[in-house]
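One chain follows as structure tokens, the form predicted alone.
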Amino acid sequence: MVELSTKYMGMDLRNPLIVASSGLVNSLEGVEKCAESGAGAVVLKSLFEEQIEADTKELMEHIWLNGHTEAFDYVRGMGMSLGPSDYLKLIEDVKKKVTIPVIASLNCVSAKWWVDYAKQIENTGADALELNISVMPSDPNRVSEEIEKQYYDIVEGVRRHINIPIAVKIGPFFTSIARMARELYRRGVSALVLFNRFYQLDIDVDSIKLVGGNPLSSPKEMNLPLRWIALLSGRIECDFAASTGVHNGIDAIKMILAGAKAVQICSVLYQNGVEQIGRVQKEMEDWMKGHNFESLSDFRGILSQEESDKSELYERLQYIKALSGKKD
């Protein structure tokens, strides 16, 4: 008998799989359906900055204000509480259905809208918040400091008002990630999911135009957080999910190697159906057996670079092996 219990942000999971944030589980029968299939945990799909803000200014095009400052704040805070209703409802909804833990996710590029909508997500039940920060370094204005700040003022400004534990969702567009990840664990975070796969573009030749990328992740995707995480893990305290390219089974050990605390599912539920996160949890559980491990604590982190004593192979392997020839 294997054990696949793991815990992640201070919740007790019964294994490492959690449908990550997405259209899976926008619905109360959504989560059921993954609860179900046997995830360890969801998150549910993000409520996003823009949404609130164009509920916000929605009210305000039927409302006269007249220069009032008061007024307008009033107007402002009510778009803010009435545009999560829905959001709270299903956090609410969810927590009475089902008994694995819940995780809300806010995506957000500022500070100025979260403190209330977090404190009000952890009044109604979610036991823990993952924040998708998706700021695009993209503006050649913009030094890494600046954008470093906007990390850590979404954080901090989060922290200080609940009370139950904070992941963030980054992207791989920092000057230094164990940096980063060191900073935003000092501030309050929990846990660091790697990594957030930003919206892909596209071009169509035939019309000239900008169109949406495969919003769906490969497995060759993989590699660049198993990387970080096997870099990262047991040299920063926070716990690791891994997010992007992984698809069956030996993926998600592969992440549990390199450190992950746990292991996010998206693409391939979309692909093969929610039952695939039963396949996962078989495949993961014939891989422990085949290797006489009973849970995964036996294996977790012992191919990271911090359990290793060839460092090297963590950061130029692909350099060292094109130098000796060497194919393996």
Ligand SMILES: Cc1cc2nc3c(=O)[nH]c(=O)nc-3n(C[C@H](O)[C@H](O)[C@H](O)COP(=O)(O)O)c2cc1C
Given for the second form:
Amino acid sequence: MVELSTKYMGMDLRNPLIVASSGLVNSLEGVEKCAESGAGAVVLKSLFEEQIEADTKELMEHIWLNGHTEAFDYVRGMGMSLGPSDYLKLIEDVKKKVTIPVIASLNCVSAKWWVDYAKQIENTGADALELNISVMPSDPNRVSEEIEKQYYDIVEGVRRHINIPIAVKIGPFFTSIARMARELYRRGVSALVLFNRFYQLDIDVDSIKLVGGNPLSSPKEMNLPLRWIALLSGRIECDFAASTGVHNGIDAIKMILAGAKAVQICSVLYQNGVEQIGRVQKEMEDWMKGHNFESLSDFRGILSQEESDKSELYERLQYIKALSGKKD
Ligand SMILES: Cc1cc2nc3c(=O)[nH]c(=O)nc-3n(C[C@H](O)[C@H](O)[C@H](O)COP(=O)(O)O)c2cc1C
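What would the structure be for the form predicted in complex with this ligand, rather than the form predicted alone?
Let's see the whole complex now, leading with the same chain.
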């Protein structure tokens, strides 16, 4: 008998498989299907900053055009509660229907919109909030401290106003992920989700135009989050959730060996249906039986750098032998 239950951000999960924020969990039916298929928790599709901004702008334009200038500032202040009401309704409906933890998700570029809204999300009953912070560091004039501060400001702003656990989902593009992770943890983050997989850019050489790349990951992409979870888990005291490239139970097991508390899956569910959650779970259980592990805590993090006597292996970046042309 093996036991997959775990704690993530203080929440009890029947298993560590979380359906990642995506269109799969953008409706009550979608969430119910994931819960029926065995998900340990879900992260709802992010509410994007632009959605709130656009809704508010539209309304303000209307007021402006109709000459109600005195209402302008009032609506500005009210903006938060207008557009995104559908999202709050989704949380409310989902919480009535499923018993697994429901994590809301906000896509943030700045702190300005989110503080009030995060409070409403908490009041509506979400069990936790994942901040999907995405800042494009493309401006050569912006120093990294300034960009990092943007992350800290968002987290501090939201943390001050809500009591439910906060996870932060980041991408891998920092000069020092380790420091970033520690600074986020110090600001009250309960979990870090490594990593978001952002919109990919590609080029169609026939039409000679920019096109979107494949929105779905391939299993090869799991090595990057795997390494960073192995490097940071145990050294930074928050929970870690893996995201990107986990396509089967063995991938999930690797993430847990590296130290992940939870494993988020998305692309593989788009490819094979949410029923895949059950298959991933079964593969995990089979592996655990084969290795005589009864629970996740029996092997979680045993291959993290913190637990290793070969810590240099985790930091190796170059193929020295291959590059020098020597055999072995
Ligand atoms: C269609 C689609 C929509 C997504 N929407 C969001 C989103 O709203 N918020 C978010 O944080 N991540 C979003 N993601 C990213 C996923 O949550 C996940 O981090 C990413 O797909 C990598 O995991 P995977 O390899 O299991 O697919 C989306 C991914 C896909 C494919």
